[in-house]
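The chain that follows stands alone, in the form predicted on its own, written as structure tokens.
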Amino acid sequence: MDALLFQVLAGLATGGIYASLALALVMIYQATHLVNFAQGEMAMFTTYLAWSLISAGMPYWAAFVITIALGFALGALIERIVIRPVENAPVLAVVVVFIALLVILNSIAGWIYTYTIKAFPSPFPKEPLFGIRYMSAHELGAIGITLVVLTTLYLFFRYTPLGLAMRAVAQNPQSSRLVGIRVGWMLALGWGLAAAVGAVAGMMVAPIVYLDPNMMGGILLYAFAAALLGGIDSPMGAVIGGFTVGVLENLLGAFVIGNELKLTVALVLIVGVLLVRPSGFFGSVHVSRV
């Protein structure tokens, strides 16, 4: 009973950061309705930024803070000069620019801090919080910052004028244009907002996974993964999802597979989700007639 308690609360933890960066996969559907490749890649590249913040003397929750607005500052440019100029070019073609900025950020990220494997600091105590001892701090830390995250965005969209702004402009650009709502400003506040969220999950794993230019990409696929299972045009299916994939990914690998093939998990709920329900649990479904 304690490997299981272990296990679930372990994949919490985990769950929350995959969460995290399925909420800002769906930020950017909603927006596009196409997937950014390159979530993890930026989150991986922020992430750098604070490691190198951090290593230059700066306490961890300023540069904490500091990675963040940096983060936001990269998605909006990346939307206003990369993505602003494909917004209208064939699906293919907006993808290859997604592929290509992951490539991108991946050999610069290497270029600058080599491929060398390096230790991010946690913000943490070593020692269990609370006296729980089935979760370690930065464990249990990880779930509480990604809480207060989630729940800063739901009343940022839900009670906030630019918020209200955001979510027309993700359900009808055209009618929003119509009523005065400046669509492209918003978009690129959007993919700001998206990119700061990944900050956030790139600076709570690195220090379970250890930092280097590769970090992101078994991540990104729980993620994505997590966003398919709740419905990729569904943020609170995206949450949900996302600590859904944490538990399975955790007793699954302790107590059927073995965690060498931990990874066919998000593999298995992909595929899985693409035939039995496209839409996921908590998408909406659209049908059009012909």
Contents of the next structure:
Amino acid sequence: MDALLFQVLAGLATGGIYASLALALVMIYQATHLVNFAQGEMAMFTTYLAWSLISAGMPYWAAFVITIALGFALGALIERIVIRPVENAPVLAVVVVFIALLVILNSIAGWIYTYTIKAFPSPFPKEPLFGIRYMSAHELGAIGITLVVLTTLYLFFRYTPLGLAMRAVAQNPQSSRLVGIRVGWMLALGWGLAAAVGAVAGMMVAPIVYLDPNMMGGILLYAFAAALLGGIDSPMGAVIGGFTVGVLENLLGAFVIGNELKLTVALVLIVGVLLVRPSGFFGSVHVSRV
Amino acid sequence: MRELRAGYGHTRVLHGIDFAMEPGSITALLGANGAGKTTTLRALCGMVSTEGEVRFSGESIARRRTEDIARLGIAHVPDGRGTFLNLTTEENLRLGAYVRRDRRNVEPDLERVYGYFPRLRERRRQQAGTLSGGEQQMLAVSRALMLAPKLMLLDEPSFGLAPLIVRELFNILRRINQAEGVSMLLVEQNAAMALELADHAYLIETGRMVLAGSAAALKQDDAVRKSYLGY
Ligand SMILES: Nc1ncnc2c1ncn2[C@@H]1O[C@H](COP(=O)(O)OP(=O)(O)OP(=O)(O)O)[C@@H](O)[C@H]1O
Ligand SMILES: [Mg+2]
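Show the other one: the form predicted in complex with its partner chain, since we just had the form predicted on its own.
Below is the whole assembly, all chains and molecules, this chain first.
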């Protein structure tokens, strides 16, 4: 029983990270109708920036905040410089751009920081928090941070005029222009926010998986499974999907198939969802007329 | 608007259109299907590629971006209504006021719009996509009003509305025009009602202006009567 609870809670911690990254994928998807394959590498890159700042002697939380800002800037810049020119290009061209972005970010990180694995600090103490012995302080803290990020985003999109404008652009760019919304800036803002969320996810997962240029590969796959499970166009679905995938991964890994095959879970989930319920459990069903 | 040409890709649809509007007036733009009425409104808002000159309050707005033109106070009720389907009725209306600087007046304006269309107040929390066609048409007009526009471009606002509702809508448009001095450029299939509401009218045929005059004069014009009024 203890072991089960232990695995579930640990699953929630990584699940929060998948949820954040899945949410980032959904945000980009809503604006562009494409999955940003480079989302993980963007998170990885910003985590290296955080590592640089911390190594240079900056206190953790200052580095944390600056990294989020840098992540935001990186995302917005990528939208303006790389994505904007291919806005009206065929889908396949844009997918190639995403993959190129992935490879480029990965190589730049490898070139600057080398491919040797680095330890990344956790801001949380070594001893369990509040005497909770089922979870490490980092796991508990990561869940807390994830929840803060998700709640902030929810409040932003739900209750601020800017959030409303961003939702409007995702739905109907043409009408958005007619009411005076600067659609281009909203898209850049969306990319910035997605990258900032990814940056937090990167910093939270790095103490667990260690820092190296390929650290996000598997995690993005889980996030992708989470986003599909929830419905690639549903932010709430992505979050629920993220936590679900985290827990499933841990339980199956510990009790059923062993840790070596864990990543397979993600792949099976992806294929399974696509086969059984292509629009996920919370996504809108798209019917195309024939 | 002078010598305005516009089209989609390589197809030229407007072949040089000249017309002018007086501030505070209602101008009707009539023409058969495919004549280029919608395209004319789109050209005014920078939604299609154009050549020629468009001036608004003395300022050249040709080839400006759509969002910048909206910010000048030109509100477009587009062909097809342009509803934000997944947002609530009230969110749609608030988006209409998105660029306004006088935030203080937004709430009173929201109330005023609900006063014009009580149906929308009842549906304020409802997803706009679930509104009926007529309700969405009211929503489109209301969203445009929320911009507190100087000029409204109305593309077939009566489309899909029951005759009684059309009359009501046109009465509201007249009230808005008179009470708030909003100029209106009205594209309509319903020529009789449009000419009743408008001060001036233009007739457009395959991308060219063929007739212009006061609404009263056009009502008497034989060609217009035969082709558009049906008597
Ligand atoms: N998106 C488009 N791409 C290419 N051609 C278009 C497009 N929209 C309209 N056209 C063409 O431009 C011409 C004028 O169309 P427009 O929509 O301006 O007509 P309209 O006067 O508004 O007609 P209606 O009364 O049917 O609404 C038509 O021949 C139409 O086929
Ligand atoms: Mg039309």
